[in-house]
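Just the one chain here, laid out as structure tokens, in the form predicted alone.
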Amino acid sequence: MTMQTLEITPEIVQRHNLTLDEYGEIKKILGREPNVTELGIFSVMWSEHCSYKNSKRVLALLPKEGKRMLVKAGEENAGVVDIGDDLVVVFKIESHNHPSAVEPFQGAATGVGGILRDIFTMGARPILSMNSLRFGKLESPLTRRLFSGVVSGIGFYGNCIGVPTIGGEVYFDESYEGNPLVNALALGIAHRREIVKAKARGTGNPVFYVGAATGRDGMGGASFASKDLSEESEKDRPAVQVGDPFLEKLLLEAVLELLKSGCVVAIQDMGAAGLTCSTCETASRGGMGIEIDTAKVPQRETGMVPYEIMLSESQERMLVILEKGREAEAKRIFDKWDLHAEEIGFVTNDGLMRVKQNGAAVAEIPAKSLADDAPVYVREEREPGHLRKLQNFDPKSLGDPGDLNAALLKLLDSPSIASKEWVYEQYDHTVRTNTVVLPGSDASVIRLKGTKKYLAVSVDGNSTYCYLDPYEGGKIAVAESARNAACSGAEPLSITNCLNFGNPMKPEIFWQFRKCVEGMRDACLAFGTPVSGGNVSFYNESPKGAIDPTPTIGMVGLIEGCEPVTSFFKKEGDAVILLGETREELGGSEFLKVIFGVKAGLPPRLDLTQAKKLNDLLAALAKKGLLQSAHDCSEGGLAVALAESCILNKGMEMGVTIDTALELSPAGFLFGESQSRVVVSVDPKSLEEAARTVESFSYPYRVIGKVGGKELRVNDLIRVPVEVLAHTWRNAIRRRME
């Protein structure tokens, strides 16, 4: 008996992560029994990862509309933004937790490798890569292997293919224990009419496969990253890919001069699922259907069958369609480059993705139906049992936290809030020479050369908030996101999204789903800033349970008339103003998590109007060029925000006075992370006009000292050298990892 004619039995259909419900749906589908290759393409087709099963539904809470919106959310491999001028975004954000988790140096590159083909294909050269990572307490030394291994990934595959990591997030919690997460995001930029998309049409026009030649590395990734992580996880070695950015970097440089030739088609990574997913989904979107033959894929292991070849998810490799009669135009700059390319079939209008072996048909399948049309679940939601008591927990009953000196530098000390320059001094942040706001600051920002524009990237998300509140928490990923980017002068654009979270089939995990979705929902609808894009990582769970929801928001502005402004103190005599108000809102603090343990309570509550007016305030107060300096009030409250402000600017770093009246707790008042707040400085000269503006807007400010010293000084309840807060801050990540 060969592989082709295995018999299928409840327990391979079960091997294959599909239900008993699933398969006789196929099988109505096909109007027989699928054979086992069948089986492995609608395997991998309808799992979550590529199929959004689960949670397609919720995801159409989303707002994908907007005015500058020109590629929506699920219509292509990436979303893409008109920022005037001719010229175009195009971004994701994409998970890699579950190969990270097994193998963290190669599960982190080929995240990186997989995102930036998502950008190219579009027709857009990729400019700059971000991330938003999590992992388990730093103490661990598992967790440091699994940092260590992410970070090395991550810079290695960067660095070599020459696009800058220009900045991103790290926390660690004991919900990632054993189950990181790398959120990967990656942007390019192109002209209007460069934008080139994945649908096929044109029967009989080509069909080529571009790029590495394919192993069995990779086997049944998408479907991997559909299931719970366990013990067992280890021995799933074979379904991490292993990265060549060399390869990829030539595959970039040729896949854009091809799509400058006009000659193709359609384009399409073979990502997820590998040449599964890229003939089907190209095939489906343009409604018609693909023939290939498998044995004419390149291949660089021995004995490989159609069921291996068609779902392995070797990296580096492309699915081109060009126009019929110009093969030889593509076969010159396939050459160029030394770029193994060959034909492997044909555009057909008959709506199927067949597969043939040496022409003997393997696999026939209306293409719609694995793209479009696998299942569509309503799962059971339910709020979890102890939420409730979480969030009536109050501060207070923890009493006096002490020696209020010693807790700001033991919050500057937590890996979550401590300088992450162990982190990005890995990473090339400058090649291409266009970065001009470093990792460090509220958001990284990006020039454009040849015009007088910049992009204002940041990647943010307060798993602790959405784990004791996920609506608010929901809203606030998003509103911090865009206070950041507001922070550097930016108008917010538009967001891409990661939604990770645990396994779906159980209830209180897809309550928090929905709500956090519905959060996300409100505030993309309060700032203007629809969804892009993104992707859905669901069973993030490892032995010791699921991880606390995580959506991470990547969110894109755009900043014109003005220069980009930095987070850290300029002056000496410089005045300090607070916006915002500041309430007695500890819960779900890093201050209580840190000082005291405990991760409970009610989290801060966000008033969207008054964020979305903060950020109109940001943007007209650095277009009047008034502001030295702007820092959000986020993790660690007012008191690390004061800090960072005077330490961040790393060999120029200066102190502050602080005089204000208290009407707070003294904890409430320099440690809550009450939202919608932002440190600026501004030059005394300028203190009336920047007051001014403030009030036309009506929002809440106070000016509440003045830059200059050597110390942080606040009221009398803080006074720490700044040379004791730097070296606190910068040496936590590394005295632990080194």
Second form
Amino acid sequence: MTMQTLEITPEIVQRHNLTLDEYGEIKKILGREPNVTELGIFSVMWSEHCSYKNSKRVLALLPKEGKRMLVKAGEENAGVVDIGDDLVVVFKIESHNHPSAVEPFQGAATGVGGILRDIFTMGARPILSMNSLRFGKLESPLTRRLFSGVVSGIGFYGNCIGVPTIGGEVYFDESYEGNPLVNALALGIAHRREIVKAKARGTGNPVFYVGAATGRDGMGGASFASKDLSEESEKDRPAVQVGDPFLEKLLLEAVLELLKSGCVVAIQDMGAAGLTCSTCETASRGGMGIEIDTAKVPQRETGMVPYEIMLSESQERMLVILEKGREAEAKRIFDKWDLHAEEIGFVTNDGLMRVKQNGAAVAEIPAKSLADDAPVYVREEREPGHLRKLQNFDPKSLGDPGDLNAALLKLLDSPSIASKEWVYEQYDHTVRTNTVVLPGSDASVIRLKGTKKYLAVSVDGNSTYCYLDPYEGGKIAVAESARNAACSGAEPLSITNCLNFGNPMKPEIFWQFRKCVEGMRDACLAFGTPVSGGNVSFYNESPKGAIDPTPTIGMVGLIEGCEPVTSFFKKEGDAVILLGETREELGGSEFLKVIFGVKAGLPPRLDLTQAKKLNDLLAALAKKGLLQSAHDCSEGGLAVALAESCILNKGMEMGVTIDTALELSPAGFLFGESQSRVVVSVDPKSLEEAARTVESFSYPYRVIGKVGGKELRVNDLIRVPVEVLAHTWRNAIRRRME
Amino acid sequence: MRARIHVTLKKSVLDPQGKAVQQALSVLGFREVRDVRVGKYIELELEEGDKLKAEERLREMSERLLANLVIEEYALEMDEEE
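Alright, leaving the form predicted alone aside, put up the form predicted together with its partner chain.
Complete assembly follows, chain above in first position.
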């Protein structure tokens, strides 16, 4: 019996991760039983990864409109934001969690490759990558293996292709044990008119396959990403792809040249669900059909059947639809870049995705049904039963934290707070010579050659807050990324997001998901930073349970009319001001986790009006050139923010003396994580003007001390030599890895 | 006891290095080369006389360190000491 005539049993349906109801729906669409190739095609297109069937309704809550938004979330492969001067920014963040859990090096590397393709297929040249990584405790050998594999994979791909990896974030928490998160962000720049859309048109226009040959790697990766990680995943192992960054570099240059030539109708990367997804999505967007013949697809292995060819997720492949009659012109460009291109089909006007093998039809499905008509579910939701109890936990009940100097050093030594030098030293962060603020600051800053503008990009998300209060946590994730951009002098413009959660079929998980998104929505509306795109990664569970809810926010801000501001103290004698109000807020803090091993309490409250005011205030201070430094208070609170301001500038560390009235408990004052606070330093000569500016915004502030000396001193609570701070903070990760 | 271990990428896994070698060979005029797979070769000397025991240990070494079983496979050969 051949694959085509195989009878579809309920077991086969189930093995494709489709429910029997969904199978019924498929039969209704086709008006007949599907064959197994068609079933495979439906299974990947209707997986959560491609269809967002479980998340669509909730994602609809997020604001997508804005005066700078040229392409809205979901319309294309990545969002497009207008930054003036005829320039646009194309950016997106995407997860590659499950492949990285199975094979960290290649999983992370191909994650970078995939997100870069999303950017350059829109016509933009990628100018930077960033990433957000989450692992279990660094004490575990498995975590160390995953961590070092992921970091080398990212470095390998980015360094080879010549796109700088300019920063990101790394957190360690036991909830990620066995299920690491690898979220990769890429950003590109284009002239406004250069942006192309992946929309098929023109009956008879030829469809080309460009790039690497198709193999059996990553078979059904999209449906693989929509399943819990379990012991079984070991057997899923062939689903890992190997990336080839040198080939991708050729693709990048060829695609950009091809787009400039004007002979391209549409172009789409073959990412998740490969040939299947790229054909039916381009067809569906243009209201057209596509016919291809799998026999014409370049193949790396022998004996591949249409089912495998359609579902393969081999890397570095593109689908290109050309203007009929201009094939020779395109061929010259492919040849110039040494790329293999093959005509595999053409655009039709019947709305069908028709797949043939040597002329005989093997699949015939309405393209729109595949791309847009996947069932949409509203899942049951329920607040986790233990949550109220966790929130009611009183940090004061833990008693005296003991020596505060030791507590500060222990925080600086904890891998989530410690310097990430060990990570970004493996990345080339200066290739192309535009990086002006190196990794380690609140936001990374890159200049736009030929203009006086800079982009500030940051990635953020505190999963502990989201675990303890998903609504507030979602709000804070957006607010922190906006604050980080604002600290560098930027106006926050737009976000991309990667929503990492557990199994959405569990009501508690779905509740976390909805609450987080609601929080993000409210923050995005308050800051005027619409969502330009992103992705959802469900089923992040290991046998021990779900990860803490982790919305990762990538924020793009624009610096215009001033120089970028950095986080570290610059000059002895500068006055130190704390912007914002400190309250007794130790719930959900890094302090509780590191010093007491407790993940509980009510996370800090965020007032969106104040948060917005702070961002505007920072922009005003930066525009007037009043800021010597600005560093936001986040994990570890004021004490860690001060310590970092002292030591961030390697080789130029300087101390600070803080003397201010104490109205809270010493631990609350030093390590509490009250929101909307920033430590800034200003020249004493401009102190008066800075104070006037802050007052004109009626934002709370306090002059708390002076830069200078060789120690960090805070009242009579903290006194540590800067050298000790720096040594502890810089070596925390290195000493655990070596 | 001397052991030789060949580690190669699994058949279904893309081999960018092999592909680059093939292309370079073709440029040099060796057009008859249809496919190249590049692997690594490891030699080990063991203080272990028992062949069965040695094989068991070598498999453990291969599976835990020398080969990445997610994308690679390995083959073992052993010589008795002369």
